[in-house]
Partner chain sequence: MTEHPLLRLDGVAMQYGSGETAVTALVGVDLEVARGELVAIMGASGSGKSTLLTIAGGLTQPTSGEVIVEGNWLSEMTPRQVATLRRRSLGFVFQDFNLIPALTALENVSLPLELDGWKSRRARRAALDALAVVELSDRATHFPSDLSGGQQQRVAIARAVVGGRSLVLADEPTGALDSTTGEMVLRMLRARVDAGAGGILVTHDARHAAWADRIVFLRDGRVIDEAAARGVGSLLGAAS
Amino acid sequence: MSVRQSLLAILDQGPCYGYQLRSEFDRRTGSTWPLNVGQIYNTLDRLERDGLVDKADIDADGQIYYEITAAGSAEVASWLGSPVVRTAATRDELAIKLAIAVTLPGIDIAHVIQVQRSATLRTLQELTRTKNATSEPESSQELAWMLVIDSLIFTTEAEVRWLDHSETRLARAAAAGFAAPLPLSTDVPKRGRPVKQTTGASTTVPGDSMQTGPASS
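Single chain structure for the sequence just listed, the form predicted together with its partner chain:
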């Protein structure tokens, strides 16, 4: 998890206390993913449990400093040296929405795509304006913030490109004549959670599987 590794990487520069870690994290990521102090202390507890940090001095204000252990430093090096693996199967609401929409009758899928594209482009415009309002980076803190904005911009752009691509694909499918809606299958799955039926209740017929008999209530 990147919060754990990020805090550890910051601690690799020198001991910090919890609130200080939060501000160091924000300073580097432009407060894009704000952390609450509770999250920081929970993470520090787990890092301590795992032998990656130790409690160090307590200052005059009673702040407890944490310092990284040798195992912690090794973990930072390993994190920076290995790729971030994104799980391919993360559910994407938009992809699911389009996949379902394309199988339904009477849906103007081009409109669905256009509504989304406009919204995504507005997000992209807003990110770009934020970027334009930020001058060219002149410090590593500004540079870090610019990298974060760029990442958000490129991710948003990717969605627009995918929408463009989907639109072309759908147009081709429509021209080829196989973009027809997908009716409910008559081959209904045998498993499921059937309603308990009392004696004499009507039997369920294919296509009526969503209905329940009066006796079931």
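What about the form predicted on its own, after the form predicted together with its partner chain?
For this one, just the chain is written down, with no partner chains and no other molecules.
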């Protein structure tokens, strides 16, 4: 999720201060991805550093307003006019968890999948109830919230399908006899983080048989 571009897009509508930006972001996304005010101001500092926003007026309450620069407006236009690139290298905790689990001894991978499927189905049910309890949108704010809910539902449904597919694939692998645990490789890199050297003690570098220390008398 690009907090940077989202805040810039809001500032493109007019100057805002930090808490106001947080409120606007929540209002426009249905509070699905709440931001803390520290994250807001850290992002504003980086945007100012990059010449995309400037500090503007200070109101009677001491709130500092930020306004977008021409370069900032150009970045917003570029963001809105470009696709979101989803690379194959994006880390997904669930995929990593299953990938590691299937290589470990003594792990009931079918149970791991079953536990996750139950949790994902509960999430799907909650999202569906939320959507069904929401009337058809009658404003852009309600439409924005509905788009977010639809996205979450489709993503959760895809996760359920992937879990079903993974369970089938693992069952075939087990039947074929190539789902055995993966032992640690003996072919390991020779480099590693050196042990911190202390006075009067020997220091061993992982992968190196040499030791350094005080010379024998």
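Remember, predicted model here, so these are calculated numbers, not experimental data. Positions refer to the first chain, counted from 1. Under this definition, the rigid core comprises the largest set of C-alpha atoms superposing within 1.5 Å between the forms.
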Per-residue C-alpha change between the two forms, residue 51, threshold 2 Å, rigid core fit:
no
Large Cα shift (2 Å or above) at residue 122 between the two forms, core-fitted:
yes
